[in-house]
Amino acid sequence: MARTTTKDAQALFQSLRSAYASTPTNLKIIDLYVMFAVFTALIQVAYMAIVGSFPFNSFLSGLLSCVGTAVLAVCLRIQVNKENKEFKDLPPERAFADFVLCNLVLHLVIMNFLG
């Protein structure tokens, strides 16, 4: 039973792997964008549980930035993507000035809550 489910697991990643071979090179980018910002919120609730959340403003400042950021980012990378027929007549430069535009007014949202 085990023996068919580490094939399973091994099967599934070869094939994603293989999948995301064929991806594009500016959503590859925004990928590793995305897995910064979530590796960074992660980081601040580590920060959070070990030393403690004293300016708590602060602390959900910082978590809300970067979960915001990650959204916006993949909001943008479902906008770039050419797969998407949703968004086939939306030019990859209005969505950059989308994700810019959205970006600025998520942060100082949260410059704003920071006091």
Given for the second form:
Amino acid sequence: MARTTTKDAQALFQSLRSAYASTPTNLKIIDLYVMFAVFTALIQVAYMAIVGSFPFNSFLSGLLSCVGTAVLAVCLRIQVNKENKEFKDLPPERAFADFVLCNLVLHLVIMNFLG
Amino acid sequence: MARNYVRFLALILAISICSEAAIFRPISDSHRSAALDLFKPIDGSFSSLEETYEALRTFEVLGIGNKLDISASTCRSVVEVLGSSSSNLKDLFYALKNQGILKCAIKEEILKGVSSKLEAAVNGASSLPDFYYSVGGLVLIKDQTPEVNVLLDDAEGVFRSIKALSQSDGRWRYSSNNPESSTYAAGMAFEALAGVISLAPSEIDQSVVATVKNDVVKLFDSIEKYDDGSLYFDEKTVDAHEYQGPIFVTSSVIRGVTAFAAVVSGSLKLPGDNMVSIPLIVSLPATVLSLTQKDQLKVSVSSVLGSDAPPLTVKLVQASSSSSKGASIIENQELKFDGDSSFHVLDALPDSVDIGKYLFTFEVVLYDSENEKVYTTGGKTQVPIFITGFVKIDSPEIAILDSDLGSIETQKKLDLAGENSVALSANHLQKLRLSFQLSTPTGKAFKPLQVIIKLRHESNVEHIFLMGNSGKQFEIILDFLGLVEKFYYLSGRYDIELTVGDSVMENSLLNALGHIELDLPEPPEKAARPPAQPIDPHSRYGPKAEISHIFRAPERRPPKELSLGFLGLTLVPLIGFLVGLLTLGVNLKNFPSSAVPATFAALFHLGIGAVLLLYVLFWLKLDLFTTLKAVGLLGIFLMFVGHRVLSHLASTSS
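Next up, the form predicted in complex with the partner chain. The previous block was the form predicted alone.
First the chain shown before, then all remaining chains and molecules of the complex.
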């Protein structure tokens, strides 16, 4: 049973990897960007866990900046993905422009809250 | 101004009929300085000739030789007024009055011209002030310059016209048109009538003069009296603008009546003993006499303005003690006149005179009976006199007694003339006794106003006791058993202080006698607490205690190295991202190559970079409003540029 589970897991993992290889490069870039944002958030949480949450506003703004930008990147990925039927008519440049604008607004708020 | 002048004039000429005159003082330097303050010339002259005359006359009466400052300018204005043809009667009158005091150099022709003008005015006058000023002016010219011949042709006619303005109650109207009458006008009228009589070339009909005398008597029926007996005239109907007070009115009447009485033959029958007299005042330089220093009783008699009195004797009619119900100790003593000091002196007080408060009654007897018409002495003058002396204190002693039995445990003699510091101790079962005898210089018993013993505790709680006496012996017994509650059960050291004092006692004393250690029982539960002692008043406004503020403990900050370490750690995912990008093989192939889109693309990237830079600046030093303004501007630029680039890219890729 255990061997089958491990083998199944390995097989699953391999199939995921091969499937992922076929995704277009721009989507991979976006995925990488999301990973970067999430890791930065995790490091900030670890720092807060060590030293305490003073000043709390700074911690929140740093964390939400990472989380926000990750969310916006995910939205961009959804909109840019050609296999997504819902956004067929939306040109990817438009989605990218939205991404940039929303990021700028987010970061203005973040900078204000940073203190 | 008129009031000040009038006041001094009134004092000279006032009728002071009183049976018991109050104590007056003659004119002193305070009056003189008050007069100088009141009459202050502006730029060397006064506002009117009337005021100038009042000032000069006041200075003359008081003996202030200050006329020289204003005499030059006054003489100039006097000459001007007398020489001018348009001066009115009042100005001429007062100019002549000033001339009487200052004696300026005026040419005879000018005075002749003035005199003829005044004569014409007299004949043409119809109102009382006109008569008054013109007749008065003519009298002044006649007195000052006998060379100028002053004639009043129709003196009798003038007399009758002035008389016509009189009323039945003795007062006068100002003019025939005006029905208002006043007592002040009556004074003016009498003076004018007196002037007419003195200027008349021939005798005036005596029957008319007699009717005026009757008017004077009628006017004196309206005389009023103050509480202290002095008499005065006042207006019945008061016109608020013109009202100047009883002194003003009285002085006008007196001036008029005096002038009239001087020119008529026969006497005016007036109510009262004296006519017009100079009052003499009895004054004492010192009302406190000391027996120890053998002070003599000194009295001075002078007129109100300080001039010498005629020869007279002062008699001490009676000296009665205030306390022993008026028993007189001195009767009918004559005081000797000491020519050097011009005081009347009583050689020596009789030996039986003791210390205390007395009432001395003086009477002035004039040598020359003729003077009695000229001077008035005011009857008997009463003066309160204090006679002070040394009070003998005999056998002062302080003792602690045992209760009930009264046996003496400690007894100490005191020396109240010098320093004492006894040290006693007692408990609550004992008594404290303080006793001494007081006697006056003549040996009689003496009860001073204050005989007080004070016990003060270390904590500044004080207790005051009054001592009683029987005859000469003063004694107090403090029974501590009864006083335990009053003392708030405070044991400890009490300072003893004795006060013996009176206004006639020259050796009043406030002595610290020493201290007593009191041993009182413990206070019970419900005992009254001693009253809180007053706080030093300065401490209320002094600085208060320093407040030590308690701050919130500052947050524990992480060590610097840890923070920097994590800063570096945060950059690791960024590096990972860049490495990942390179692994994926990113390229810039889609970057537009043709010129215009390329510039726009470059600008797009620069714009985004500029916004991010702005955010960094915002974090570092800018405020939100500046940032928003800048973001707005950059945003518009960015949108425009971005739109161009992205639409170009969209068109090329589709």
